[in-house]
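One chain comes next, on its own, written as structure tokens: the form predicted alone.
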Amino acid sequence: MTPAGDKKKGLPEELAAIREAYDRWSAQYDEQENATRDLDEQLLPQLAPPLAGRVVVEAGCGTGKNSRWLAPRCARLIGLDFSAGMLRLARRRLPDRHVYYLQADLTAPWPLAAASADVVLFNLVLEHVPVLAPVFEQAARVLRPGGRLYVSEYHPARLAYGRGATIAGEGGVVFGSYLNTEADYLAALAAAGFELERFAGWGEEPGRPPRLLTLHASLPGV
């Protein structure tokens, strides 16, 4: 099965370059010092929506660092990521029969049926998305009525400060991040039909903006 948007020619040039950089980075990603990644992992058990008995989509699952915590707590876990290198590590790390990993471009239609999931999570992936609205629209499409959304991402104020993921590519090229403001997040959520529940910043440091932005939202129930 080839998910929509998986072929390199189907990705915009910048996103294809980011994907290739993550493929190269995958072997060292979990071992390198990364305070933002570690804070995201620490916050997940505190902030995740209820998972018991639910179908969970981990959008931008990477190497499966958060899958280890999610998988034992849900009925089914589906991880989506556009990096084959990251997914290779995730599958090795978590070969459980109720865990499925699919290569997919989050900015294109997701390879999932409508109204097939209860929870969608985004962790440290949306900074690589130039426009949020189509991605949140896909999250809304695959969620059932009353479905929950959890987002944990680089804080926009920190990105504006010049702090974000930088990945050295071939020829010394560095791929950075797209700046989506707090207003961009809120507008994209509302356009997709989500109702915002909570919005918070985490990991403040002296003289610097918060490290992470988290938000909880839901679709109207039946």
Ligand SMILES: C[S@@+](CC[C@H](N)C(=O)[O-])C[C@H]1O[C@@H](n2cnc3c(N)ncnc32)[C@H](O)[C@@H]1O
Second form
Amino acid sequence: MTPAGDKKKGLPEELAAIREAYDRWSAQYDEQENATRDLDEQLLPQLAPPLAGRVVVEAGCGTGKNSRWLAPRCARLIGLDFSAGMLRLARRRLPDRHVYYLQADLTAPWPLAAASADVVLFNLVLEHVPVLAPVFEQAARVLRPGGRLYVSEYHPARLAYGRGATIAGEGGVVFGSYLNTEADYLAALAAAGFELERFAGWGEEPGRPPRLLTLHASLPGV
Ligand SMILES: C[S@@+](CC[C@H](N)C(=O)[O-])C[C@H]1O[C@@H](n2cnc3c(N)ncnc32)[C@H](O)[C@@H]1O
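And the form predicted in complex with this ligand, for comparison with the form predicted alone?
Full assembly next; the chain just shown is listed first.
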């Protein structure tokens, strides 16, 4: 498995190992303390794009930690995740009729129609994605003109510092992080046709890089 900082192409067996690790971890995921996850959850209400009346795609939704806040505020919420174990918990947590959870690998074409969503969010998932451009291209494809993108991810400087995710569950620990630099994020957004609106670091601690990177971007309107 590829440790943080050692960027590889993301072989299919590596992604399968990450998916299986999340399947195993899902039972404990919500119980374990995690300062990065807490910060991400705290930032969401301050930083989320407008949601009222919108179709929202939560890419890498996991067990629905953020779905709880998003679902009552939007017209339809579609959670995508490749881990059946994580999705099982999300479906149990949010059985609402306007919330749909689909099993999908974000690095492959998404099972959503073109121009069918208003907002796409990525929270703590892109560190598991070896190459960002194809994933942002899918986000751009499913968004309508003027659609909004919100990204809240492990800060690349933190990953480079060796603080990437370890996926811990029965069966051991998997290092499932790929280092995408700030320049990689900006290049992949631009290549997919997004216009960057805001770029920020959060969770400064003495002597350490910021914990999270947030990005706001949008597609040109009609
Ligand atoms: C750290 S969890 C974050 C979950 C949720 N967004 C949150 O903030 O709690 C990462 C999630 O990304 C999912 N994931 C990782 N790589 C993925 C991929 N290529 N396609 C779909 N889901 C992926 C995992 O299954 C896991 O549920």
